[in-house]
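Given as structure tokens, the chain that follows is alone and in the form predicted alone.
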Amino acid sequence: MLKLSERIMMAAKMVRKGSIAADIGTDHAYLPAWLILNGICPEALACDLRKGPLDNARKTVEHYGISDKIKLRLSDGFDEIEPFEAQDFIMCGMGGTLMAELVSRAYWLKDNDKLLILQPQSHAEDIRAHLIENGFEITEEDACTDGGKLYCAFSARYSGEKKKYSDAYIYYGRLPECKKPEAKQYLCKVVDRLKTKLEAEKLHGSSEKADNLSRIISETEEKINEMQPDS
């Protein structure tokens, strides 16, 4: 039976079962294909940009016999699906600075029918700003470790609403809901990275920035003492 990685097994979690799934920078199409033949999902999506990787995914549809199930698609981002084609969008592997890229480009991604999943390399902080900005919800977020690294996850949805968060906000999200240990840990990283950028504040930038900064490390470590885990 295939199995996934722990990090693309966490967003896999996250696909509700029923839905048609679409994922965005397939390469070997191991998640959709993961879907498909556990029952998850009737029908998927494997796009990729490049010809190589969808090459791979389609191997891998042909070696677990579900070709018929499992659309091959060379799109970049969102650019090739029409809005009725599925209902969940998974974008797994790359830097929150290029989800946030794709996802403005697909305008009817504003459909609370829709669900994004999304598992950000890097910058999460930059997908969580852009989806707050345009209306969306984080609606759950987990994290967990693979290959001695840490990985958070999140699902959002349109709500159409703004809501009005703390500039802290963008860098924890939901992730002081989580209870596993690996959030905690995961936040943690994110203050240190966050502490280093303030002592290149500090050295060469403006004190206002540097001020910022400061807050937001003392938010999100007030979020991190507060996590409770699940007993």
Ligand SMILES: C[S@@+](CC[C@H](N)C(=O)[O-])C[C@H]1O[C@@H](n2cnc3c(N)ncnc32)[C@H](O)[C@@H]1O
Contents of the next structure:
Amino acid sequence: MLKLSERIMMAAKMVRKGSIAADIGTDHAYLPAWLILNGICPEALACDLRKGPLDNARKTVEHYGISDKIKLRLSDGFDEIEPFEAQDFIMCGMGGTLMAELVSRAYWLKDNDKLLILQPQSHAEDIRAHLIENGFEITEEDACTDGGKLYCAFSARYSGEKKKYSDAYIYYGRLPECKKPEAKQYLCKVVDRLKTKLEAEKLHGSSEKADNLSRIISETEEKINEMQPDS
Ligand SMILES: C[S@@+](CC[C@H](N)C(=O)[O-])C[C@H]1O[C@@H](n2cnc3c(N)ncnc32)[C@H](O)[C@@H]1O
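Please could you give me the other form, the form predicted in complex with this ligand, since above is the form predicted alone?
Below is the whole assembly, all chains and molecules, this chain first.
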């Protein structure tokens, strides 16, 4: 039976039962295959920018005999997907900056019935920032370790409301609500990276940017300290 890595499983668990899921940047199509094989989705789309990964996807769906349930699609982001083709849209293993660019091109994702499930490999703050600036809300957030590395994943949907968030929110999202120890560990890493950035800003940058970074670090540390002692 197909077994997913912890990282991809974290995203798979956020897919709504009964929905049609589209996996963007699917590579081997392990995620959509798992969703079909485990009865989560009746159908799915496995999409990738490049032919090589889509050939990997074809091998997986043929191996598991589910070619009739998974549509393979060469697509740059959401460009070749029709809005009615799926309800849950997953992107795993891409950088948050690229995710933000791809989401910005698909205006039709601004639909309360659609769910985005995102596992950014880096720059998670870029995709969180894009979402909240465009009326999306983060609905759930999770963290895990996989192969000794920490990862986060979150779901988001359009609400149309532009709520007021602090500058620090894009760095921690809803991870402070997650009870797993990995969430706290992940946020500690975020703070470490911000502190490195702060040192560089103090040496070669502007004092205004350094002050803002200091405030972001303090708020993120406060959130970490408020997390449950067992998390
Ligand atoms: C690092 S792999 C991640 C594969 C899988 N989602 C995972 O998490 O293990 C990134 C995949 O995204 C695809 N990709 C990169 N840019 C893309 C784009 N603009 N649209 C669709 N797929 C893209 C790549 O071809 C590659 O297969």
